[in-house]
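A single chain, nothing else alongside it, follows as structure tokens in the form predicted alone.
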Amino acid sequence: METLLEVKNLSVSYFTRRGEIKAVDGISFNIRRGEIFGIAGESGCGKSTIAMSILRLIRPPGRIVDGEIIFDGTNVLQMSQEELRNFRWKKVSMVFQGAMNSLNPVHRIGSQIAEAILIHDDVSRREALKRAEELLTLVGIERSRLKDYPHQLSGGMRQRAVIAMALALNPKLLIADEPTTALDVVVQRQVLDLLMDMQRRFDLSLIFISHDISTMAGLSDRIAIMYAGRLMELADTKELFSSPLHAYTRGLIKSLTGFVHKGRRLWSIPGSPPDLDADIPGCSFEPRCQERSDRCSSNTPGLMEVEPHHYVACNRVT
């Protein structure tokens, strides 16, 4: 399949008092055209970093340090702002965390879709209403609710207006970061259901975000596993599913309810994950890996392919 984005050795850090907080550490990997691109790990692992750097939205104290960000064959990180405002939105748009806090409290959701594209295209504000009608409607929102402001909405009807948004502008590449955090189980799996629907219809390449590595088993086509700012595992999943090669990802595998058997502990990964603002000189997973060896502690392994298609950073694999 054709490479829609290509992350290249992407670096991102946040200089604080503390010293310099190492968010993503040498990030690669690439997403195809109309491909599910799941990225899975724990809270402050790096994954929303990662999303923000996609679109060029790391602030101070933050910057990308290292890197390249190439999107059809363009650097987005050598993006001139007048190019940067044709970007995004149009090429790439993202539902962030949270649908309160991407919509404003005192605009109607009509306005707020309409207002997205009048700033991209030109067209007239009756074309664009007409239009955020149509989306609303495509994502099972009443035309009637146009004139709602966002506290007039359900937390799953608010998300999907935030997903009718981003699709506003016919984006080639939709991240989802964290789309279903807060809502309950069955709007869960709603709101999941919608996204897949709309990348199936609209052709769109999809990074979904979670910590929940089960909530991506069923959606993604290719699943990487973060820790610490640093790749794990990267590999479709079916595959990091039936045959996991890193600790981390059969840690994480282990700990879901449905693999633990009747009578049976929950199992969970000891220890807690590292402070990034200190240097880690071998693998970052060493202090909680029941399977690390002398060499963990100071040789940091690189993301190398093992198998066809399935890239491991594990010094007892590599």
The other form holds:
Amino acid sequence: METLLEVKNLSVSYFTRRGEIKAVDGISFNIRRGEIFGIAGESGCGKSTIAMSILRLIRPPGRIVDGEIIFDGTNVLQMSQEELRNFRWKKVSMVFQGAMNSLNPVHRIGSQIAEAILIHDDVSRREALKRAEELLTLVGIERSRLKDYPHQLSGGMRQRAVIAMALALNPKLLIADEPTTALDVVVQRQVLDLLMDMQRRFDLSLIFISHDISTMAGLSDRIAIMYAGRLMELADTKELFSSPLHAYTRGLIKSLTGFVHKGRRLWSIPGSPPDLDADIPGCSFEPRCQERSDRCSSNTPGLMEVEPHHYVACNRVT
Amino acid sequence: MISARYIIRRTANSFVTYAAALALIFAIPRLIPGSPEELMASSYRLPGEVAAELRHRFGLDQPLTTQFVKYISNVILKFPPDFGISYSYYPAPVWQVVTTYLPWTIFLLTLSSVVTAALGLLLGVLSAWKRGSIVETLVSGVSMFLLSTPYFWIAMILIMVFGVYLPIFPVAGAYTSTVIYDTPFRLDYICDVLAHAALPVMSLVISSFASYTIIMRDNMVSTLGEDYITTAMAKGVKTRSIIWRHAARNAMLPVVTLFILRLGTILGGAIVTEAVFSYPGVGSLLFNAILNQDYPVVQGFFYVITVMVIIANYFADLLYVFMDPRVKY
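The structure above corresponds to the form predicted alone; please provide the structure of the form predicted in complex with its partner chain.
Full complex below, order starting with the chain above.
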């Protein structure tokens, strides 16, 4: 399949008083046209930072220190402000983490969707509002809600409105950063179904970011597992679940609960992720790894293709 | 949305405030040590019979309760409210005295409030957007300094700088009294009035814009961290539009409240400022009225000011509903 987005050796750091925090440390991956690409990992592992980097939304004290982000042949990191503004939302749009907070509370839903259209397309305000209305209908919100303010909508409806806004310009890539975390379980399901439906209908590429790999398993074509700013494993979903190669991936899969018998303790990976403000000499997962060997604390494993389309960064495997 | 119940409650609330203010306005001038006729008798060396006659004529020989009842009925039941005759502008009625001076104060206050709010908001927005830069450090530092500086000190410094060392602006009065104009709607008259207003307005602005700047900066900084700002950036919204339409619009809401709450404080500042610049507004009037123990004028002044502040607060509360769609009454 054809490549739509290429992320090469991306490094993003936050420069704080405590020093440089390497939130994303030399990550590379490709997104193909029309695929659903999952990025999974614990909170703070750099998933959202990657998402923000693709649209160049990293704000000080954060900075993209190295790498390339190539979308359809153009390096996003070298775009001028003008090119960047045309690129944002038109080519790549985003559904943000906080369903509750990504709409401006003092502007009407309709005008926020219309705003996105008016920035990029040369249409009248009336035309833009009409399109906003159609988009709302598309995601299952009544037309009459066009003039509502965000606080008048339920959480699920708000996230639907955000999805409608993300689809406003027919982007090629949609990044959904934990699109359902703030919602209750039933609504989560509906929002995910809607996202998948839209993905199929518009032949979107979708980057789906979540800490919940069980949800991701049912949706994504491929999954990337991140840990402490680095990519640990990347494979087709089926492959990843049937033969995980990295100890961290195995730990994540093992910690999935499913139906647990009463009285049985839930399993979790011992320890916690490292502080990112210090240099990690070897594998970042080494301190928590059950299968570590001596060289793990000194040698940083690179991401290697060990089987066709199955990449892993682990000293034991490579 | 506003419910009728809220409007009724809010209106009733205003009337309670009004009633309390009426009582205080009667009491406060009478709490000043000494009495008007004693003051007149001693300064003009009047014989005792004349002082007694003055007492009688001003109704000050009647018991306080009688004076109070008379005061209340004259103020509430008559329009324009009747505060009696001024002692020091005898025989002009108080209402006439106050309304002669009032337009100048309203002019001064409107001009300085608008400039203050605009400048304060602008600097607050700017320093929040340029967070961490030298601009922010400078704006915050200067704001903190000015916030702790009294009105009259700034007024005196301004007189020194722009009146004495660099005589650009006139330092006293509201217009050049030696020139007589046939109509006030002349360009040279308007320029003259503005030049006279420059220093009083500057001293009011300089001493009060900082509170807006600091509050606006804080609100702006937290608003800029909101997710919807990131969304707007991702949408490709232009920087200027992000600052004003998306961030400042929201951060401004609490500042509106501050604007109204500060009306009273600014009025207080205006009294001192007008006195320093001999500006013919109600501030100067009050200043002289207190010195002369001119009870009726003091009452008339406080009455007009109180009613203005009550009305401003009333409408600000109602206006807020239209500014923030989340507010429901």
